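Just the one chain here, laid out as structure tokens, in the form predicted alone.
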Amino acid sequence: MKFSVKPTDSTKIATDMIVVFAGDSAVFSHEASVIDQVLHGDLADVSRAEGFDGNRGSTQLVYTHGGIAAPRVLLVGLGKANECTMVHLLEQAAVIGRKAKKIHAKRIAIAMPFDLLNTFSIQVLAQGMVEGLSLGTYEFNRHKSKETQEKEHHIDDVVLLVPAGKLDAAAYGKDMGEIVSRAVVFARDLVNEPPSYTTPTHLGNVAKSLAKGRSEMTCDVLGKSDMETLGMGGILGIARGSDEEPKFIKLSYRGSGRKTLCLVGKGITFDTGGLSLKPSDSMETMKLDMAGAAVILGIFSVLPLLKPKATIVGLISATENMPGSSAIKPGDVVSAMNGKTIEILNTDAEGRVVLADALSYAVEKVKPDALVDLATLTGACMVALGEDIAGLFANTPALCDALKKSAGQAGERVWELPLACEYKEILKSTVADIKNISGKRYGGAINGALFLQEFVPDTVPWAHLDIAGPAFAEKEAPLTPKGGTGFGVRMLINWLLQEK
């Protein structure tokens, strides 16, 4: 899909579908009014007639007859104007690509609101519009037939029409999303291809792929023999039951600021339980289990184009959870890089395990200037939240708010839980210096959370993400079908891009 930026006139573009917006009880855009006078009032008449109302997600495809250069008119509600935050922007973009090709339209045409212009910049209307419309439009068919492939419609160009006056603002704004768009497509991918195929070992040699040829990044990755020496004993611990050979990641890219910035990824590539084995249905789904992963890799695949002023690192522990008979085993007790021991009651709690060996590492060797984790940790932050939300947990209230404040303006929903000190007496184990499950029926992803805790000193501003719910579609939504959606990439480079 190729986007451009143009001043053309509505009504004289030659597209398969011009695309014009209505608001709140039908009230037209200025774009609109416009062409339904060169139509002598059908778009109004059509409209009418089929009950249009301007509410947000309404839409209304309305034939020209050859009245305008463009045979179809698309008319979209907004609702009110007010009331749009990103997420709705997003998803009517998405509403419109999926409209354009159910009818087969290879090049579309879109009037932009600037009735949103008090609600969203120029700018960031037209992002917007290049992120709903390339992630509206996501299909991974990758191992279907060449057949079915071919069925697939495809948009080819799609114009953003604005004012002479605001072009560079909206094509600013439309390579931004371009950017993005293709950063969450890259972590869609990798969830969604096989797990046999996305192994610690695939993500390592993606990751060196990334930094080839890129004087401003770096890219280590090390084996178990390393992971030996530096004493990583939790990914090593939860690796015993897998033929695949663990990888800890580390990628670099080396900004002009003062900051430096680590992100740490969860990277358990197929999760069967380990000898705490899931039940079978919820085995089905557990390539995402790195979903954590795929969202740095995404990240970094684009943060040359970015040009981030910090230096950021990105940390992943890339392992198979496999209930092999060298598997780690319900009472023993594996050793942080830290030095912290951790007794396993459960080998299904085994995210955390790994996380915590990314974050010693984390806090040891990059001596970050803050420090976020993103994992699908737990189900019950699902149950707590649901599967659109991802829980934020962090233990300084700056960086948490400059975390919810970039969630708001990329269109990703996230929920402050609190990190509740009296519950880290239930993590104590008898036998080593914590366990890594409470033994409790509650509070699933505050002990989760806590336990994260125990390996970053309160002196590094650190968060933790549990994207167990949005990392993965069960269903198709507006933004994604079925699938691995790439949630926290959006959010995480606004962040990256605003810290110096």
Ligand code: BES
Second form
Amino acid sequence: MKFSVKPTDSTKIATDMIVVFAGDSAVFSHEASVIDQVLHGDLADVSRAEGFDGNRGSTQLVYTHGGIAAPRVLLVGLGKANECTMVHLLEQAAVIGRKAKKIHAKRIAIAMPFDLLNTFSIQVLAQGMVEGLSLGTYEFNRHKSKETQEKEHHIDDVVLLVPAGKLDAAAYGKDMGEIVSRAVVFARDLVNEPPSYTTPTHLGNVAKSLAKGRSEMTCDVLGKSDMETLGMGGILGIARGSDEEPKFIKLSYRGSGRKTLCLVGKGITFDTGGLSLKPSDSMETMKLDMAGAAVILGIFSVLPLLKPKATIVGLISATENMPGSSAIKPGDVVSAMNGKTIEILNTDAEGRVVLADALSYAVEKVKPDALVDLATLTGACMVALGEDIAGLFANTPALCDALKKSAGQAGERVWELPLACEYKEILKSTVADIKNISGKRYGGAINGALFLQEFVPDTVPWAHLDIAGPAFAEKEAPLTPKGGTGFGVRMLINWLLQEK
Ligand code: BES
Ligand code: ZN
Ligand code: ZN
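Return the structure block for the form predicted in complex with the named molecule; the form predicted alone was the one displayed.
Expanding to the full complex; the earlier chain stays at the top.
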């Protein structure tokens, strides 16, 4: 999909479909009114007759029969303009993309709704439009037959129509939208690939390829013996049940600014549960368990284009969680890199164990100004917040607020949950410093976060994003076809660019 920004007259542009907008009660945008006049009121007549109300999600296709250059107009409802959030804008853009594909429109032009949505800057509007269109029409069909692939309809060309005076700002937003979408697609593809392909070794190779030939980026991939030297007993313990070698991946991007920001990702390339084996229906989607790692790789794939000011370090603990004959057993004790011992009582609570080493490494070796981990950590977080919203835990209010703000601006949903110190008690073990499950039915997402907190001193600003729900779409939604969603890429890019 090729995007461009042009000041062309919306009645004259040669395209397969021109998109215009309407607000609440079907109030037309300026561009929609102009087209309606040229069409002698056809747009208003047809939309009234068909009951188009301008509500969010509503669309109305109108054929122009030569009245303007484009053969079709798609009228898109935005609902109440002052209630339109970034999530809504992205979803509407996704709806446009899907509609265009459905009617086989290869070229579309969009008359940007500046007059309706004056709460967004031009740049943000253009960025949102590009992201919504790219991500809403995303498909992963690498493993489908040639015939099926050929049957898919694609949009080749999208023109954002903007007044001449707004071209530069819109072009900047369009460029940003393209870069951010690329990062999200990178993450989605990695999650969607089969788990026997995206092994820890594969993730390591992907990371290396991102840094290759770039002076501002470096990549180290540690194998088993390096991890033994560092005392990473957590990831090594979880990896014991698998024939695949675990990898600890470190990516660094050197910015010109003062701050160092560290991202840590859970990279369980397949989670069977280990000896605490998952039932088969729960295992079906467990290739998703490296979604945190995929987000980091997606972000690093575009850092040279984004050129953030801060130095950014990405750490990934990558291993399979398998029940092989050498697998770690409930009752075993491992020692994490910071020396804390962990009693493993449930091998399916493996994410926190591999992250214990990654967080310890971040604290000891990276010494970041802020540390954010992303992990598909608990089913309990999905029970609490559903499939679309990530749990956000933080030991520092300023970092928590910055992440909430970045998520809101980027159109991703997070909700703060407490690091309730009164629950810390239940992680006490009788044989080790802590145990990896509480043994209680309740508060699973909080318990997971409290476990991770054991590996981060209070002096390091740290946040944990439990992305178990939003990392993977089990049902189709406008912006997220079934499968990996790349959740976290957009909010974190937004955050990284704001830190200097
Ligand atoms: N990878 C899972 C969490 C998960 C579940 C992610 C569903 C996405 C969708 C994690 O390793 C896990 O199995 N957690 C256990 C923890 C429990 C044993 C304390 C869980 O959530 O049941
Ligand atoms: Zn698990
Ligand atoms: Zn897991």
